[in-house]
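What follows is one chain in structure tokens, specifically the form predicted on its own.
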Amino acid sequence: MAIITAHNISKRFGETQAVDQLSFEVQPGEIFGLLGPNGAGKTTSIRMILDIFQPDSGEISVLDGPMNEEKKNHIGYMPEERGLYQDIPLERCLLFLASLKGMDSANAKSQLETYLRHLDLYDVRDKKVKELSKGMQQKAQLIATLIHEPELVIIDEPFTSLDPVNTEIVKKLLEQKRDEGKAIIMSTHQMSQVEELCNRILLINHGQRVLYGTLQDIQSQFASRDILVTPLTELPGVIEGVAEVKKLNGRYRLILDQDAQPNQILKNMIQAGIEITQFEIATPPLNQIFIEVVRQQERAQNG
């Protein structure tokens, strides 16, 4: 059973549309990527879904129908203007904020010690917020986020001044999470993040559903029949089947003649004793899906 419907859900804010009969669901146990541009709509989406706001028209049921005050303990939120108080130690912080979502006092401590060993913020507890890294302060936010295990997590932008250690950690902690029958939301403007981690995304602009399914899905939506080849040896000039041969920087794009297919390419180059170490069709990356559909979107509404 779905954790998150919404169903042809609308927002207006005076003469502006923001959301536009837009429609998804989110399962347990995935990383549901929420993208697209500034002003898309995410924000409005998301407070939808957590009953900041009320959609104009359309329904969202949220773990098994409408959302009420005792389901809001269950959910875990990371906006991306982050709500850590700066003035007092961390530990006393992420301790009150934990009581907020009705832990009591010994749970919320032994959770806690367990995620500030985890994200190596144990060592500062003592400080107070406002002195700790912007990537500290990230942490914690992230700790305040899960730390009374939530079945449902939003989180808007996660990887915000994490060094690439951290953003590792953070990541595998978030598989975790998902693995562990977690619904995770994450809104981001980092790509090469979805595609590690999203089982499937939507993509909105002015609102509207552009784009929605699996990763590998909307992918294939828009792979070519190029072929990226990595060899041990320089290729020849000829190859069978093959119109063109483009160098990448050790890499080789083939682009194919029409009517021929990636496997009789594959056998070709073989029989001809080329070694190869990759063979794939060229699938572009999410980024560059991104940026082109969003583009034909706005060529299109504006004529």
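Residue numbers count along the first chain shown, from 1. Heads up, when I say rigid core I mean the largest set of C-alphas that superpose within 1.5 Å between the two forms. Because the structure is predicted, anything quoted here is derived from the model rather than measured. What changes on going to the form predicted together with the partner chain:
- Comparing the forms between the two forms on their rigid core, the Cα displacement of Gly273 stays under 2 Å.
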The other form holds:
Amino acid sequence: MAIITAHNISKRFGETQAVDQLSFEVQPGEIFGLLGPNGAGKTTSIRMILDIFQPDSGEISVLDGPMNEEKKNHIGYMPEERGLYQDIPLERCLLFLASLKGMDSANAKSQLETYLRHLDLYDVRDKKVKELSKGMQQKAQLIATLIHEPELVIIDEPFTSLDPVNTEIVKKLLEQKRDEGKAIIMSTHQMSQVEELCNRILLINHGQRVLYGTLQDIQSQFASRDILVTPLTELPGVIEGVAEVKKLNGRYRLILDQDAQPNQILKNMIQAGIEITQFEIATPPLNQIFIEVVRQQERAQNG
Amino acid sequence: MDKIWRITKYEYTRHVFQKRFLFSLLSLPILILVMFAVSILVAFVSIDKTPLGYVDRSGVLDLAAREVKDSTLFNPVIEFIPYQSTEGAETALNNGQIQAYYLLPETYPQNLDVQLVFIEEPAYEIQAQFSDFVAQNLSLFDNLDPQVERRLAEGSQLKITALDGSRETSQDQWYTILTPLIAGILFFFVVITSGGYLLQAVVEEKENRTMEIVITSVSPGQLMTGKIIGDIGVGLTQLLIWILFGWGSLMIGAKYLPALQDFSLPPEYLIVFLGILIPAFIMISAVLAAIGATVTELREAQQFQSLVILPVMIPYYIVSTFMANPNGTLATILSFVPITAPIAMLLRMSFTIVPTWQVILTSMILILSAIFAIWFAGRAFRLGMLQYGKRLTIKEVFRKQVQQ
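Having seen the form predicted on its own, please provide the structure of the form predicted together with the partner chain.
Now the full complex is given, and it begins with the chain already shown.
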């Protein structure tokens, strides 16, 4: 059963069609990447899921049915524009936000302690929120999003202010939540994080669906038949089944003959006595797919 | 319901347990204490305890017949010294042995003419002591029961009673006039301070974007209701502490000022205050919260706040109209207009007996206005939070189709 089902949702603000006939599903136990250039309609879509806006047309089902007040207790939301009460101690702030999610205070306290220790905020729990660094506030915000064990987590740019160490901790945390069966929607511009974390992605532009599916499917859809090789020594000029060899920075790009298979090429190279440290099919990075797809669409719209 | 309570608790504790609240709480009693202390000091210093002289040519006065009341701080018993001649009294006055002297001529029993000779006029209390002394010695009518005579000398005491006997007022019951007036001023102070907190809380929540998180946890209606109840709690706490303080001062004051001793309040007052002031308070708070939801900056919010607060005070500006004709058209209309109703009704109650149906009508109007204002605030909030950096117009709040 899908956690979210959006069917042909549209939203218009004055002259702007923010979301246009968008359909997608989010399943439990997956991290779902919601991607798109600035102004593509990501935040509007999220707000429609959360019932902050109503769609002009189309239907959204969240946690099996339309959104209601009770369901808010099972959703965790971390907006892009962070917000915590600034003038009160961190612990009090988070306990209050947890209480608004329906948690009783004993449960909230014990959960909070676990999270504060895990995210290395336990020692600053009595400090006022405004005295904390940006990264600390962001981690605190993440606690507010996760503390009530929501079935559905929606996070907007979770890594922006985090250093590599904290990024790693947060990533682990999100993976753990996914493995527990929660559905996580992650909106971000950091494609490397998407590649590492997301099971499926939805790329939208101008409010429309551009790419939708598992990460592997999309990457192989865009994959060329080229092979990237890093040998120990120089490559010979001719390899059976390879039409062209291009030298890159320390490695080679092999463009194959029409009917050649990568497996056969690897075999041929080993038989030719070439020592190889790396051999991979050249899947384009998501970043490149993103840019390519968005540009293509821009051209289509302008032409 | 549970979430409303949680928001209420949070709003309440977050304001009440702050230094700022303590300051605003203490500032009024301290101000009153200081004024009280200064006036005591002034009264104490200004009362001249030098004896008072008199020259009695009429032979009416008998010093032995003087009945002396207990001496109090503000009304010390002054010694009276009789003089045979005005020359003697004059000399004593010039020497500072007496602060003034009265002259009762031979014709006093006929025309009741008295002269007071002074360099600086004696205090009212001291003149009153002499008046009492004269009254005690008067025998205006022959063969009259001394008690009746005494009563005659004390003068009239006007008492007005409602036809059904439900309420009465007299010149001694100064507190029936003063209490509504003071209640109005306290109401105003409480509305300003706690309403100000609420406004600030809402604007801050918008500014620091906490709103989006809160609104995905509770409904706008729950949020607004919780905040407003919390705010009312803050206001009532403030009021309660002030009332306790006032009560305590009255108790202590009554030991020194006899005028305070017969202080008591008709129970209807409490009902009227609850039925009018509480809904009015809720209404104004909700309007302030709605303002907080529609503007983008605290400074802007404060300008709007004064636009709401000033009309509340209108009845005070035209208090003379209320004194002259408390049941007149203007006064009556103002006591039905929601924003002026609380103060207008209190002023009318000060100066007249307001028909019961009008009190009930005002209460109903205010309760309905309060409910409407909360609805309006919830709606403004829902629309306002999505428009960062852009002000929401009142028209939009009414017109926009937003499904709750």
